[in-house]
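One chain comes next, on its own, written out as structure tokens in the form predicted alone.
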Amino acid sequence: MAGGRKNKRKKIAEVNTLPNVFQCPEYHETQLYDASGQRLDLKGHWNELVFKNNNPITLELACGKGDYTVALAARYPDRNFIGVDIKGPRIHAGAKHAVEQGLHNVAFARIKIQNILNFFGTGEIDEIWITFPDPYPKDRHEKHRLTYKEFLAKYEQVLKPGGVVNFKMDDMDMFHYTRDSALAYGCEMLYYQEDIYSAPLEREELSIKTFYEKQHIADGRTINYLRFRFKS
């Protein structure tokens, strides 16, 4: 036990370092600080003062340990892309293995996802990845699951009209759940695909595992995913 917090503190302290993470030390806050403690408002301007470029920001939220992060940007060197995680002890790796492998259309956001209209700006982003999150199968622990109508408007506003939402599930409540919540929120549904892997797949990029995809297939669980975006 002591081992497993003496390592936690230590990724703590190295993502602290990262070029690659900005964080929100305070919740109440709607600034972000880089590795420096330099206090930025990023929001409406990651392309500008992160990335330095006009391409398309890609948001994983939920990133855990930033897998999908990290192998859609090494695939998509055209494209950026943002890990957001309240955890850093989760986003060390990925934030790391980013840096390691000089990524530079790589960053990861500390803060929580019910604050990213803090962070992200109207329509400043292109897509969204929703990967394995916590399903909360309690029903009065609903208005905590990320695809519970309350999230679904923020994404709304901040992806650009026609903007996406992707999502990767083995729980099949949860997976249905968003299934019927995004439709009952006026969402158009582009693509619907229970065990994924039982067929040839749908895009190249769903052959990605997570940490916690690779755990679910050894438990014998299947992989789901659907697609939709708001008409509006």
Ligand SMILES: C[S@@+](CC[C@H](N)C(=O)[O-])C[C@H]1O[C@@H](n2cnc3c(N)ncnc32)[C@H](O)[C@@H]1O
The other form holds:
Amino acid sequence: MAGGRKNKRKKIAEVNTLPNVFQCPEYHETQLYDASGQRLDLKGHWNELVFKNNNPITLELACGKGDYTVALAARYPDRNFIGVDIKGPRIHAGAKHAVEQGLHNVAFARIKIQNILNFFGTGEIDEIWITFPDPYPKDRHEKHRLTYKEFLAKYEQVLKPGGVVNFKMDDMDMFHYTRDSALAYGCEMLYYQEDIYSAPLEREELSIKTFYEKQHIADGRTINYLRFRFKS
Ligand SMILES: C[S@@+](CC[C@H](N)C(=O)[O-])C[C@H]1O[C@@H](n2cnc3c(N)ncnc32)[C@H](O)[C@@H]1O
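Coords for the form predicted together with the ligand, given the form predicted alone:
Below, the chain from earlier opens the complete complex, with every other chain and molecule after it.
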């Protein structure tokens, strides 16, 4: 227990020094801080100030250890990837891997997803991935689900017109909820597959397995994937 706490403190201290991590220490703030403590207004300027190119940006929301962010970045050097999570010790893993692999197309933002409009400009994002978010099964917690209509409205704003959302999930209730929420919002369902590993994968990158996905597979749970786009 004490070792776990010490390890967590070590990760927090280290994540503060990583050059690809941008953090918002106070939830009400609208600017991010880099490892040197410099305050940056990155909203609408991620490519100019962080990546120094004009490549399309993918956001991985609730990225945890950033498994998709890092694996996709290695596959697609001509695209930029930003992992978003509120927990520093989780981001630590992905940010460190990206540094060790010399991936310059990776960044992490330690922010609350509720606040993404403070940190990303209208149409700044090309694509979103959400993998294994907390399902919040109780009806009264619906508004915390990352595919609740209020979240979808924020995703629609930061995405370019026609930008897509990829969603991978074990929990069937949350998977069906996401399908229904996206359709009720007016999105177009581009792909829908339950139990993806029971058939050849539609896209190679679906084989990337996140930290939580590996645990769900070990527990015998099936993995499901859907992709939708906003019609605006
Ligand atoms: C179940 S884990 C999944 C992590 C990762 N996607 C995976 O598959 O391994 C959910 C993650 O969402 C993050 N999270 C939950 N609510 C969040 C919020 N409102 N803003 C930012 N991160 C959030 C948690 O910190 C946690 O890392």
